[in-house]
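This document starts with one chain, in the form predicted alone, laid out as structure tokens.
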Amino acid sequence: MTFCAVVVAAGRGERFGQPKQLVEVAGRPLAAWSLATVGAMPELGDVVIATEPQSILTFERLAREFAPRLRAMVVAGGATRQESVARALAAVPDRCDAVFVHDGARPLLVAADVRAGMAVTASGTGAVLAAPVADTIKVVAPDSRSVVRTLDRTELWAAQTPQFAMLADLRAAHAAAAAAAFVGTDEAMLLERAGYRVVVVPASGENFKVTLPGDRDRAEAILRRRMGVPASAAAG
């Protein structure tokens, strides 16, 4: 089975305070960390990147620098994440049987987790990297903020990316959502809605999304630790 990586690196970064995909983290643009991870996987040959129109040339350069072995296509994203992914899927070459979609704002991706998701992907079956929820989750009435009920956290997992599917299945799920004007929060949700089976792949470690400025600092510390850079040297 031939996989294509899809990296979503678009958006305005409203909660972060600026577009974050090119913010420097541990010496690289944020999204470059994901590109480097997938670029080092010998089983991959293609990557499609969805980004802002004004960043297309920049990401073409980043793909050459951080994933030089891969055949890279950079496309303009849409008004929503879902639209950006749909545009990226349309650009996936026909030689690819399956895809995984990863948020470029998750720089701590490790290849072992990608491979675990690839291993369980099949026709009619997608996968999502996820972690068990540690907090107790409350359902709250939006008007009064009163607790309606408490969910059983043993059944709850926090979805991450990558999310995996056969190319034909994910294209069909996106098409069905577009036809119904349905907007989901991730690919797994669209696959579920379209009747496909989605299995959880337990994440092996840190794979959080950089959403707030403090997340960037945390990610930088972890990445520098992985590179063996002492905290004192990073601070200096």
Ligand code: C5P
The other form holds:
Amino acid sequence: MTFCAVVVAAGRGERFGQPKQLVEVAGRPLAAWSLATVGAMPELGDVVIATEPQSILTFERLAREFAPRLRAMVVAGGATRQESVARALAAVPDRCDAVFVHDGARPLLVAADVRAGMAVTASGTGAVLAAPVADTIKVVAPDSRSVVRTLDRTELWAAQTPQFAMLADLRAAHAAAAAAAFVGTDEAMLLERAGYRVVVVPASGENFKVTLPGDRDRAEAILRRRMGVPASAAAG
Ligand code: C5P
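Could you drop in the structure for the form predicted together with the ligand? We only have the form predicted alone so far.
Complete assembly follows, chain above in first position.
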């Protein structure tokens, strides 16, 4: 089965304070870390990247530098993450049987976790990298902030990316969502809604999304540690 990678790296980074996809983290633009991870996987041949229109040329260059073995296609993203994914899916070559969609804002992804998701989807089901929830989650009324109920933590997982599916299934799930003007926050939500089975794959380590400025520093410390560079040396 041929898998293709989709990396979404568009958006204005409103919570971060600036478009974050090209912010420098441990010596590379943020999204280059994910490109390097997928670029080093010999079982992959294609990557489709969605980014802001003004960053297309930059991402073409980053793909050549960090994923030189892959055929890369860079497309303009949309106003929502879902729209960016839909545009990227339209550009995925037909030789791909299955895809995984990864947030360019998650630089800590490791190839072993990508392979674990690919192994699940090889049987045709959707898969999503996820972690069991550590906090107790409350459902809260938006206006009064009153707790409406507390969810059973033993059945809660926090969804991450990559999210994996057969290409035809994910395209169908996106088309169904678009037809109903439904906007979800991840691929799994669209797949579930369209009746496809999705299985969680436990992430082997940290794989958080750089959302707030402090996340960048946390990601940098972890990446430098993995490279064997003490944070103090990196700072100095
Ligand atoms: O905004 P958020 O942090 O949830 O974005 C998750 C991922 O989706 C990021 O990698 C971001 O670049 C991408 N995204 C996108 N198009 C948008 C909004 C977000 O590709 N319109």
